[in-house]
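First, one chain by itself in structure tokens, the form predicted on its own.
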Amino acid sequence: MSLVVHQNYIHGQYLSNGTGETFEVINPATGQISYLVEVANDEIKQAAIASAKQGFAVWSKMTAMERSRILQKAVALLREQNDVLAAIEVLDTGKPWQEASVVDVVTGADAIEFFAGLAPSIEGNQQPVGDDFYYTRREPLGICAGIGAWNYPLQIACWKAAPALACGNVMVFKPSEETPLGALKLAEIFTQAGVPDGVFNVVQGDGRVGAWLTLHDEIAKVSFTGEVGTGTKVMAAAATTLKEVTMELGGKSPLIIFDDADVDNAISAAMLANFYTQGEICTNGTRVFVQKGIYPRFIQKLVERTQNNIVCGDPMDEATNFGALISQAHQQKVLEYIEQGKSQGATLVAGGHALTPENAPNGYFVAPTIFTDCSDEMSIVKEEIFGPVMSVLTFDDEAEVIARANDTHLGLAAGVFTQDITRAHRVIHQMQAGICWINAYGASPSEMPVGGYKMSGIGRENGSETLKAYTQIKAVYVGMTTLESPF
């Protein structure tokens, strides 16, 4: 059976290379090719900045009621569909239906209706100097590149799209090579919803597709998710031209629980703030102290609860709540890591192998993993694994928890567990990290802006905040009284 071809999505409908160069999509949870997808050559890129013009000469004059009266389509459509799409994202992540279900699809259409909603409310100001006066227009950058990650690939593309579109401007989007259907669905329902062609384009490849879209002298700003090493050059890329960037990098975030917590409930955040998307999300709490008092009680219902409640295996079964790794090659890299994990001296209590469910043998699975015995300086606490990886630590006092968990270069995320109101807000004040949470870990909704410190990014998404990052500033100067010149 030959497969399915998917082509580039450029001004409104699919566009062939040309020369039928594609690459493979492989299922994560079979090791089968699923569809190969035609790459971005250079007839497509100019194909793509010359539609992403026509579009914003239409997009960008059209009022800010009618862009969010057209966008609000697109959210309809997106629900109506939640199911085929987040099928898709199964196909392309591995991770369970259970989660892609009620979540990648639901969030992604939350935040095209929430900048929608905002897109009539932007605003400029004006303010006497005198006798005259000057005002303010919040006017858009005009083409925006947007690349993906893998393990919410069309969340991304509805979190980057949504309030670059509600501003005015367009988008190229350059989704990961291994995950490159969501984006191509999304761009099918914008252009059903009544979205000009051109105002989002979706352009596949690898790393070098996503190179020329941060050096194009014609692209205003870039909105990069993925991680820090990938980070760096597009950021050093965009300086080239003095593009604007959006920075969502990774994390190796602490998650603080006190030994007045409610253990069962922070347990609950270890589990989802380490397994939830397989252990493939860059918030996760993947360092996880524990204040002793609580350790013996906290750490055997843990590992119980990891080993009864965990089902591994078909992510398409709705019993299943753990899929499998995005690829063969990352699979390996977990491995590596628990074998240092085992080397360097921690304890492992739980997982620490591949797995080969009953119905998904092939797939790219490894086992929930707990290490304790954990310290700061071993390579699975201090480096970002992005799989199902705990590191359990200890901690006595509040001071030294918190010197421990600001200890990195990286500063996405944190949580703190405590009774205590007072302390709660105390240390979660003190994190180094853009996206906190008390008593609570992982939830992100659209009217909250989400960043990191550090190397951890640059910029917000979600939230009012990030309607200043796709618009600019023009200052207008109006004089009223006759011009005053020594000349």
Ligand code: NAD
Given for the second form:
Amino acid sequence: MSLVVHQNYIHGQYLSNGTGETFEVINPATGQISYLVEVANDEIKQAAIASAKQGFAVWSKMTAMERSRILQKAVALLREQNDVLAAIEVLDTGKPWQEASVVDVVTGADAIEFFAGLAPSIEGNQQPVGDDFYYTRREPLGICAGIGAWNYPLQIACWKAAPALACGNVMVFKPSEETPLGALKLAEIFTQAGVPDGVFNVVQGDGRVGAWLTLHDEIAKVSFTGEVGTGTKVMAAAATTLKEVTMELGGKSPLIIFDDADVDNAISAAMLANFYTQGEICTNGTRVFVQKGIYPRFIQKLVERTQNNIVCGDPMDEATNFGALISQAHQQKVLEYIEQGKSQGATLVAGGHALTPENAPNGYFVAPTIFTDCSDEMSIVKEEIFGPVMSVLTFDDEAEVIARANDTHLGLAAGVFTQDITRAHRVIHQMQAGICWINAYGASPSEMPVGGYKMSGIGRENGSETLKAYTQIKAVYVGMTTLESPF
Ligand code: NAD
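What's the form predicted together with nicotinamide-adenine-dinucleotide like, now that we've got the form predicted on its own?
Let's see the whole complex now, leading with the same chain.
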């Protein structure tokens, strides 16, 4: 049977690259090729930019209210097509249908709804200066590039497109080459909703296509989600033409559990923060610091729940709550980290191996893994694994755990569990992290700004803050009197 070939999406329609050069996309749950995708070659790239310029001329001239109405239609279409889109995300990522059907499309649509609602509220101000005055306008930047990671492909495309388009910009989006389909479906939906041609183009390919976007002199901004190492390259490339950047990068976040915490809730958080989306979430709380008093009870129940409640298998099976890792290479990387954990002296108390579930024997699964007796210097504790590997560490007191939690070059997220309200805020205020939770973990509503401290990123996504990152201020001074001049 011949495979379906997907093309690039340019100017409101699919466009052939003319050469038929494609790459393969693998279903992580089966190891089989799902479909092929045409690579964005020079013709496609040129067409993408020419189209984006035309799109900008139309879109940026519309009133914000008009843009808002069109984007709201896209939101309705996304919700109507939730199940079809969620199934695409499962096919591409290997994550459970149980998650994708209630999270991925929903949170993508929410972001577009949120920014569509805010679009008409974008305003400048005016200030008298004697008899003269000046006023400001918040104007769009122009063509923005979006470059996505593979863990939440459609959601990432929505989170980037939403503020960009709401503010009157256009976007050329490059999804991860491992998960290229969701962004194409989003582009189709935008077109159906009435978004003008060229406002959201999708170019396909690997890092080389990404690098081209970051160097292009007609692109005003790059919003990037991916690894820290790639982020530094993207930022360096963007600097050559002084592009604005938003960087959503990796993390190695602390989850701190004090003796007085509700232990069941804390265990729920630790499991969510390590095993949801089989551990492939940037904000994961992979360094679980447990105060010594609660530690024996915590570990016993944590291991019990991990052994009894995880259902690994075909991600489309409704009972599955733990899916496949994105690729064989990534599975190997995660297994190598597990070996390092063992050889560096951590104690394996759950998982630690690949899984071959009966209904998906060829998928790239790794069992939910828990290490105890971890120390701060171990590679599993220091480095982002991006898989289901939890490191449990113990601590005595607050000052100690704060210092250890912050002892990393990353600063994406942090969580604290305690019943002591003042301690909760005191500790969180000292966390060097951009996304923090108290007695919760992982929730990220569109209203809440997200982004990293330190090497975990620059700028924010979501939240009204983000409007500033997709507009630039023009200040206009207006003379009301005769101009004084020495000449
Ligand atoms: P990656 O850095 O390998 O790739 C991300 C994207 O960048 C892909 O589309 C890739 O093709 C592209 N790319 C690669 N080289 C490039 C270059 N030189 N120039 C421009 N683009 C280039 O990351 P990944 O493996 O796809 O994703 C996993 C990483 O993403 C993890 O580190 C994770 O923490 C991070 N992540 C962060 C967030 C966040 O919001 N902070 C969200 C999701 C994922």
